[in-house]
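Read the single chain below, which is given as structure tokens and is the form predicted on its own.
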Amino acid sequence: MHFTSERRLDDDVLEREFTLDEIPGILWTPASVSAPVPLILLGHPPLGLGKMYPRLAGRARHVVADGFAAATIELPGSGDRPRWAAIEQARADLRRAMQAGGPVDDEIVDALVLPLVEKAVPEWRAALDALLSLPEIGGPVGYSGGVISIGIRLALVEPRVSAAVLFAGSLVPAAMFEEARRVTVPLHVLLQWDDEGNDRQAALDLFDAFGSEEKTLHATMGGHAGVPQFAGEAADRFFVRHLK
């Protein structure tokens, strides 16, 4: 892990940007610990961390100011990383079905996420070493956001994933439905009722496949870009309650 930059934010957030294996990714912490934090791995979908970086950043906020350290990396394909011609080519796809006004069929949805939790988990898994060799962060570690998929292999998987909260979407391939029954760790879902690029009861049966025993579904109204404040002060009162 390379730090390529260093700056402290208004509300004593210490940010440096940093590459691994040429993969960028952001990490924030309290400006001054006295002892390990707890991490929480911030994921997003795959448009690019300079598009993303403002919503990042609000989260990460959040997430210092309950006294745990935060960090996001790229995607593969998005942002400076190299394109990748696949995915380039699922999203064309997914772009034609979505505008056809018919339904995304299975191949598609399978072609444009499957290739891409392949490949992230475990890059996420690396960086995920490489944050934990730092002096200032410790365990127990969380995983936040999406892409959904993403989360649920790397809940299944990273045995130093306690906890996770999944911001529930469409778009999952039949294959995660399966592993989320495998998925233990306690739960936390925020679901958008009126999301309209959500197939809700997609989204609930979702819900209902997790294994996990302890799992809680946060549903508000409003679209995707709606989350209310209160939401999201639950969800971190979820991460609080189990890595702290």
Second form
There are 2 protein chains.
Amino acid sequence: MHFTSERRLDDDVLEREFTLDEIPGILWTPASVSAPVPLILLGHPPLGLGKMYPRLAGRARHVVADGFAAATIELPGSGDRPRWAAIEQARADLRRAMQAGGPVDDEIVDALVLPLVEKAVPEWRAALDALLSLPEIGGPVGYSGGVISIGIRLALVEPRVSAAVLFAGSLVPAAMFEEARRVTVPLHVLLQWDDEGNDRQAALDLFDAFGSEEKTLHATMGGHAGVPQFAGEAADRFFVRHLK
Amino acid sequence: MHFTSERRLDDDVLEREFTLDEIPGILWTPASVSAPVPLILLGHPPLGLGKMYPRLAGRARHVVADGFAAATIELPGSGDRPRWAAIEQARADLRRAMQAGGPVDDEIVDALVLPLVEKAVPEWRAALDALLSLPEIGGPVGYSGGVISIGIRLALVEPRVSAAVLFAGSLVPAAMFEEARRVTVPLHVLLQWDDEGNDRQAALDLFDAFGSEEKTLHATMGGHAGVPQFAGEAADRFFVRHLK
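Would you generate the structure of this protein in the form predicted together with another copy of the chain, following the form predicted on its own above?
Every component of the complex follows; first up is the chain already shown.
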């Protein structure tokens, strides 16, 4: 893990860019730390860290204000990472299917999401190894947002993730429902009731499927990008309740 | 409005019982008030104030700690109020239908709920007149919990109610869906995902029906009486956001 830049946000937050095996990432920590802080991994859609930066930095500020560190890494095939032809093909297929207005074939969803999960999850776990070796970061670890199937897989296979905020805002392959049934960590699931790119009933079915004894569905009005501020604050409180 | 008793809870809360046109009620206010405080009406199921007292007093303590007054009145046909044969018949019919395990006929739900709404809502509005005339209580007013159809009607017809926490935990007559579509105040809707006496899909349809621009569905695990403490706290924060 190599830090490549360092700056302060608002005096209170230290923002550092890093690379880990050529994967770019960003770490936000409290500017002054007296003891190791818990870590929240910030997920995001595969649009590139550059494009997602303003939203990620906004979330990181809140997380750090609550006494956590926050970190994220670039997804495979996004941002400055090498293009990934198969994923771009699947994305084009999805766009075409959605523009046609019909239901999206399972094959398209599988082709878009499953390879991303397979490749990204080991990278996030490797990032976790590196991040938790830093003296200013301890446990426990939470995962928040982004591609929900990545969050499901991470919550299932990574024992260091002890609570997750999942955003039910992207299509979920049928195979991930089986994994969801085996997830047991506390979950806070955000749903935008009128998400234009998502299937509400499938999101409700997914919430029902999760095996976690504590799971909360927090549905608010509006489209995919319209999560209201109070819903973000409720998610922050979920992490405070479980990780501190 | 006649106060019939007065005592302190935990030093910080003044609890007064009252009657209003022979309807018993309870008012909780901060023990020391420098300016009029907003009011939250605490709804409850028709089991009698005596039986509901511990839960109501617990909610009132939280509400008063947030700087509100809280008040409730007995429902028609419950507690020390005169028996109401029609409602008791409907309740027996409902019990029989649920024990038989089949779906509950619309007629039974209508017979149980609609007369209660018709009779209770004017009583709560009269209580509001009396409560808002007290110097220690100002506006705005919130309504919280209890029989959801009463909350829907109150939110629709009572302009002084400016935000409501509704508990999707009882059967809703089809006619109330039409009223729900015309409700416009901010709503925070609680749903117990495995509520044994409720129809989850009907609750989701009801949430969808509400006309309010700001509405949040907060679904947590467990049965009817198992609303977790953090869900109650989230509802409290909703009122702080809208009434203060």
